[in-house]
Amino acid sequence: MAELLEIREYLKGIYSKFDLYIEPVLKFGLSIVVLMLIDMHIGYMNRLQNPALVLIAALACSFMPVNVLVILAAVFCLLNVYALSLECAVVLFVVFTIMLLVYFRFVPSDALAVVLTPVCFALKIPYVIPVTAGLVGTPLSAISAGCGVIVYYLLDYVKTNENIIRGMESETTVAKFRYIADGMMNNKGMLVMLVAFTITVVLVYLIRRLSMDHAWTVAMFTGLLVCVIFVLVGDMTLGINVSLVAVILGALISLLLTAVIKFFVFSVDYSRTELLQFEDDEYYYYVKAVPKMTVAVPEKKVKHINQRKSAEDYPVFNQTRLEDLPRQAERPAASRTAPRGAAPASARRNSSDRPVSSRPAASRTGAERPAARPSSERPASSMPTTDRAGVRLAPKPGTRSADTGRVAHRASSTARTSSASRPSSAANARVSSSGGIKRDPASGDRVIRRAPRQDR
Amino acid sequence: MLDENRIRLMARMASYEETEGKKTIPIAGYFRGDYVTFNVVMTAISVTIAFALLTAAYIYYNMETFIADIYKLDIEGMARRILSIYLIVLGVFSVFAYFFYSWKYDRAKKSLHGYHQALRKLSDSYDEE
């Protein structure tokens, strides 16, 4: 569950960072799907079958408000149906206009449901719409879903009776108009779906608003169950001919999709519910607080080990570099000419292979290099922990691990160094276990990390 | 010299103007009575157009019957029935629109309360200079 929450937070973070690009892409994808489905199912006008036109229309929709897609889809439907029959186009136009004038001037944001409902019907997952509308919307969303159902069944009726409509060319306009209007008003499947969707939306809304635990989950399951039962009862009583397998499969897929939507929209931890009571001057409050499930996304810092960085690129706090320490005059002369510190032979070879300009300045001067001692005598803390490429080196046998940080280890390492070589380093090495001597993998310099000052 | 608090305040206000403020600020530009009346009138016009379309569709649907029985039809009675249905539908939608837009106006005002407080704070910070 924690991984899912992390993925959710990660996706939210990506969306919030790049929503300027993601929204047009999503709108473009939705427009393409909607327009292609219209062309596939009722593509009677050849000019609109042109993929370039569909692409251009989808591109235009991706940079406009979502309601432009709704209008464009309505225009595409009208033009295609007009190519089949003028009377069909008139009926469709009247239906669209009444929806716009009577309902969508109150709630224009719900207009997308009119597009999404037929798309979900075409994809055989219609039950997503009422359950999602009940979870995230209001009871008025039932009207939006209902409008989508009417549009779908009207277009489906036109598609199913395409040949009959084409064959009615000799009939009068009134006869054709009556045929289409009758087909729309007497469509029992549409009536059953309308009632099922309306009841589902209202029921889901009422249940998810309850203050009981897992209200959203209960609402989701109940809504789907009620919707499926209504459809099956309608099939038995009115004979609307629905496939049982299709209904059940569609319901299962809808359940999955709705669960995903619910996870993103509403994810709370009922085990940490708090029931509070308090009062102020005017009211006595009974409060139930349910915390949301959130998790901080761990920040991944990618370190490029191939690229050498200068010392200034690394943040310095509570750290003292060796070159900042006062110079020790008693250091043996050999240390000044020796290659960088206690570098093993392989590293020394590597460092000498490098062009001089790439080496950090301190290593070039050799001013502060400690003596080159045999590796067995050298304290592990002075052994390089990484080679030139930054790869962690295994500790040599007989030496301790390069992971310094323990006071005892440091004390022994400082004891092994000659007193003349680094008196200040011994003094400065009086650090707590939270500090340590580490080698900076980029520059190869040894870094003493100071612990925070403690008041004695 | 830049005042960080003022910049933060202005950034929050600009963010509100770009998102929720696009709907609520134009609403708050009206008086409550003007906003509700305007929208009720627009609703009445929309309902009238929709009703006219439906009536035309109904007459067209029954065109053959009307033409065949045109001398037997009680046109006056039919017109009275249509008008009464129209008035009932108009009344229902107008009442609904009145309550809906009143609620919408009150919600916009509440939403703008915080914005106006921020505006006052900004104005005071300029006065203090």
The other form holds:
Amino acid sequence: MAELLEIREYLKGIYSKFDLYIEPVLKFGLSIVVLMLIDMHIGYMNRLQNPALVLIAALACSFMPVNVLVILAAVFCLLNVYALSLECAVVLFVVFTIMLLVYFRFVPSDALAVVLTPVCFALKIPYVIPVTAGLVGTPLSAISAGCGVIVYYLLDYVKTNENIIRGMESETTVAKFRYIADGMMNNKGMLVMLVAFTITVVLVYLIRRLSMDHAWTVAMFTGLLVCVIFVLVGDMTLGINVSLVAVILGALISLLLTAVIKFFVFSVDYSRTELLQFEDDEYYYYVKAVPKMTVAVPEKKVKHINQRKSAEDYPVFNQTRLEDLPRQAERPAASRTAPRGAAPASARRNSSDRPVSSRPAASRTGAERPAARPSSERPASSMPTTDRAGVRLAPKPGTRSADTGRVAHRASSTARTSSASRPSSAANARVSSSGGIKRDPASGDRVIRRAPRQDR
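Counterpart to the form predicted together with the partner chain, namely the form predicted alone:
Single chain only below; no partners, no other molecules.
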């Protein structure tokens, strides 16, 4: 039972989600079936049997209310009967006009009962209509079901007496009208079915409104049984010539279809029935609460494995670093590998190109004085070339000599000096043999010149 409830909820979910597309498709299919049955049953006008015309009419009805199909089906019937006999078409027109006026006055919302009743008669399962109308409708639904019964039996009379109607060409018009009207109104089978359908609809409605348990099931079985009994009694008393086997098979199929409709419309759990009592200042209320049978449809969750993630999928990320990645990729290799704090090669300038301030170095503040460059960035011309004793020093590896322009290498590792152990800009002043203070013309720094020591 749980599986059936899941299927029901699944189908209801599909219909509620796609009802905008499902309803036109259902109307189109119903229109095709109704119009094709009319052409097959009384297809006297060849023009109406054109499949293209039927498809166009069905397509128009699929976007219209079902009442449009009722009117269109009546027009098809009148045109086909008109091809057979003018008098017969006039009689049908009068009957259809009365039925449509009554129908649109009392039950304009039961168009499906009017349309489906002739279809169910053609399929030999007519008993499903009164039972279903009593379960989901009102007692006035007997009017719409009765209109469908009248339409079917009138068309059946025309088809059965086709040869007689064609052979009445020599008769007067009044005689033709009298014969056709008497034959249609005195149809005993139509009268039996009208009474059976009316009683079945009212009885099913009254039973299913009771507060007893399984009221809908009892109403369904009782309505089918009463309808079949009325048909069999009418056959025995009035001789309407119905087949007993066809009646029983039709009743069983109708019972199955009605049970399916009941399952989708009214499905409750009587084992959890509660009797409640309420009161206010004027009344006492005795309430019987029966819960509906529902089940939650399981939702399928799809888990993606090895899914490629982006930076936004991670909880923490540095947006600034992400924006700098394309810029770092566009920088030249020399600027990316330069030591920290060093300026790019394109921005380096020779010390000889720097302008010399006109102000004396002694009057400059600490912020205005040019910062000492690291030894790795200073040109070869500003490097010290002699030591304190006046001995000429070898150039640093990787630099060019001022005299020859060739790269010189020191002979021993003990003579190597790092940029960290080198003195500052004040200590990098050139030391000469003569004492005194002098400014370097290139950098503007003070240069202390000390006299060399004399050996005693």
